[in-house]
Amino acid sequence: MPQGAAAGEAAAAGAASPAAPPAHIEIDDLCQTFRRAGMVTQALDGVDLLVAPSELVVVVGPSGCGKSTLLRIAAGLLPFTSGRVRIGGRDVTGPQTELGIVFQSPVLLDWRNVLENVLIQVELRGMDPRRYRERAERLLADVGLGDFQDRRPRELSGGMRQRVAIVRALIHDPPLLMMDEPFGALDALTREQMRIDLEKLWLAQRHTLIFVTHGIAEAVALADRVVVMTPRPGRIERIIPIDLPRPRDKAAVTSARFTEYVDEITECFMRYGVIRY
């Protein structure tokens, strides 16, 4: 076949293919340098990342690699040195309001009960909390806290408090959810149950979700794609699509394929000396 004809057929095939949806989050050549007391620390170097709408992306890397910095920059909570960050097609130049964010500490108000802690999110946004009460009650029931709406934070376990924080982040139905090591302070059993509960919520709501963790197995169990970061300065070493069925039940997380993904990420960190046997 003549080269021109082949090229024409390829172009026609490309034109017929459905266009990929526009990225919800676009990060282009992002760099971040901190300067303090005469010291210069390069936290991020040349980070490029696209996150599709409704995608669940997990960022995994060693302590100090810039995972949390990356999340805070994307949320507009931290100015960056160079590069470009866009959410929903708009440049990020300040704090973003069309998102929910969950940190490692749930940061609940001791003088408010569970339901009131959830509704403070809409109060601070100038919305009528009465309009969101039913949604708050439904979300609390979804995470197993339906009978704890009138409890104070001191009456809850660590996992229960973090569930409240997640519901608070979701109460205004944001299109984007960011989570910065939200299960890091929990015991192993509670952490795994929280992972299961979060996946159920995500499957029901389908928000775009970026989740930061140190846990390799946790990353594989949650993600559509795992973003593997290098030690500081943080760069993206590899992005691994996770081809496992959902929900990620016991069969999925004990499968040979799951172990292969864990091994692949572990070997990345071994090459950088983050993990040494």
The other form holds:
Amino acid sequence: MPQGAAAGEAAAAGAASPAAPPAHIEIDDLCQTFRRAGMVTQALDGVDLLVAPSELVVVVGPSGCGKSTLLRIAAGLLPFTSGRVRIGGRDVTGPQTELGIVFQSPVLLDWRNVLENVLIQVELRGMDPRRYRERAERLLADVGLGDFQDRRPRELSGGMRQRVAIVRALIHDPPLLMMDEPFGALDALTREQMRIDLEKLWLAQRHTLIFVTHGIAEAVALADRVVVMTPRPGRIERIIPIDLPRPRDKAAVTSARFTEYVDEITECFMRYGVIRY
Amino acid sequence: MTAPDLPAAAPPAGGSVPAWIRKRGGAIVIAIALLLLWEVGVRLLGIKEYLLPPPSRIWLEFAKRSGTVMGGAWVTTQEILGGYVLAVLVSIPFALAVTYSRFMENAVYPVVVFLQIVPKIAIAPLFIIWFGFGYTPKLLIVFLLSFFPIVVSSIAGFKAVDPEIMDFARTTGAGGWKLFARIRLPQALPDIFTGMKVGAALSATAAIVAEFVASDRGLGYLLLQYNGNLDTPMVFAVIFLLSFIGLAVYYTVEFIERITIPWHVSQTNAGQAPL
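Next up, the form predicted in complex with its partner chain in place of the form predicted alone?
Let us now look at the entire complex, which starts with that chain.
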């Protein structure tokens, strides 16, 4: 981890001084192939993507299209075959530390209560958890978990656990957030509420946010721009700017415009045989 | 913002004494009933004492010769504790080495697994040749029997860390020691304790078998003596005593587990123990 130490220092400085400005992401001609049991699979094929600071970009695509791979490569958690990935102008060569990440599974620590699960983020970064306690409590209250700080993950519902995971990703005020199908394991109603709450958090903080999903309506409802990916080998089929007012309230997500965007993406997937009627 | 989507489960109830009686009361009543049935049955049917003595007779004989028996129990307890503690102290670092070192995993661990297939009881006579009649061969047999279950479950525990939690941890830039202390070790503790409980249950058996093979003291030695004299009440007394020692070791480990990992699900969901 070459940039681990430098990023650690930056993060420690960030605790005292104002947070780092939202980061931008530059991905040029990214290709990823991997071998498994003698078979060579091309996961990503020439992906170009620019994400502006404070932008909310949603990557949508069918299962196995490489959208999670793309996110992991950008986070420095996976190596790539060719191309270039930069965050905040710096090449990604190993795990990135100036970000918050959320996966489909909340991956909380069973032996820690909700507050301690949020604070593990700053503990692992070598920062003093006491200085973040107040912020953690405020963020937990913001997501409706104010009365649940002392509970263990097992005592929470799936949606509540994922809220804890989101607060854990936000606690150190990172310039960049990455979410890999964070609502994928939740029921439809919880999922919609989580989407609404995430938008509120994002509007308040304006981190750069890259969000991966296979839900078309979810993508349109959240995104500044939707990146539509093809089935494997993953390529970017098109990028659709979503011109809907924020916050995306009931009027916005039931508008004719919204439906047109959903139709456009659905037709994309129909052309690739991902959806057949 | 909005309220959470689902109400949380109630916190687990604390283990007060009345709750314990409510939970275990039935088992105690049944145990007493069985002893009564045994006593009355033996007397009514006139079963000979050397075949099946009544519980009262076992108790009286035990009380009469408790000095000898308790002395033997102390010897056996030392063998159990010595071998078991040694097994815990060796197996957990060994499991760590297998988890973190490719060489240990690929070269050393398979050999250990192979050696494990050798019936360890069969090695006992060999240990007598090597180490004589004293404490050492018994300790080693106890060690051998309890070592492997602890190693296997500890390795499983150390390796069972969710890859996504490690991905999250890598984005914090934290070093290996911190990841071990904050994530991998606590995550492994439930599995380590499972192995330790299996090892504890085996340790009493191991000590007795080792004493059967060759010894001049201990409960195993006494058991063979009493058996040879058809002193059946004392045979029963020794068997009861052995069971109590085994239970005591098991529950000591379980007690340590309870205070070390109170968050673990087998604690909160209650009632996985045999008693």
